[in-house]
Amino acid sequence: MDWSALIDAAWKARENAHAPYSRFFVGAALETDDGRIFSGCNVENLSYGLTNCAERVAIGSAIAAGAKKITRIVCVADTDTPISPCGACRQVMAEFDIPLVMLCNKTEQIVFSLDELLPRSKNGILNR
């Protein structure tokens, strides 16, 4: 499977980065079911709370475009090992089905399965 679009797609994104407090730049793209390419980066805010990660600007583009199916997503950053996604983001991946995660920086890719980043997680709360 070849993620190059997909990775160059999340380091363009990453140069939008709004990070002036981390000074921590971010950036994600997938790819729907279709082929289409959509990305995102880190919007931060004074109040980190409010702080948008690049995977869910990511799939909030695609959801807003129509898309339904997200097969895949890559998150880049400029760091000494591939970053991983947040909890939150890990989250709304499983909320969206997304089976796999690829992670990377300037020299290093790694993929993961949904499940191995977040197991159960399809087993809500309310599951019993």
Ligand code: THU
Contents of the next structure:
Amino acid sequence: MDWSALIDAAWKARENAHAPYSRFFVGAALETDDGRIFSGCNVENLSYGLTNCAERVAIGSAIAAGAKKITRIVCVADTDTPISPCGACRQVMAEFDIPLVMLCNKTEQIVFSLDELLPRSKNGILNR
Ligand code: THU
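Previous: the form predicted alone; requested now: the form predicted in complex with tetrahydrodeoxyuridine:
Okay, now the whole complex, with that chain kicking things off.
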């Protein structure tokens, strides 16, 4: 499985990160089952809690464009070890059942299943 287009898209999106408070710049990119790529960057706010992570921006963009199935997502940052998605983003990945998550820094790439990152989330919190 070739991840290079997604990785490139994530680094490119990272260039647009709005992170004047943390100065921590993140990019994400995902692929849909019909082959489209959507990307996102973190978008911070003076009211810190309103910050949107790169992953959730990419997912929201895909859903708003009509995506029905997201097959994989990449998250990149210039960190010592590959970036780790926050719990909120893991939960949103679970909402849309994204099976594969690649985490990257400038030199390393690691793929996890969503179940490794957020175990036993499949039935949903409300178990409907
Ligand atoms: N951030 C992301 O965008 N994705 C992650 O996986 C981790 C954290 C953002 C949120 C905030 O803008 C900054 O990184 C510092 O936490």
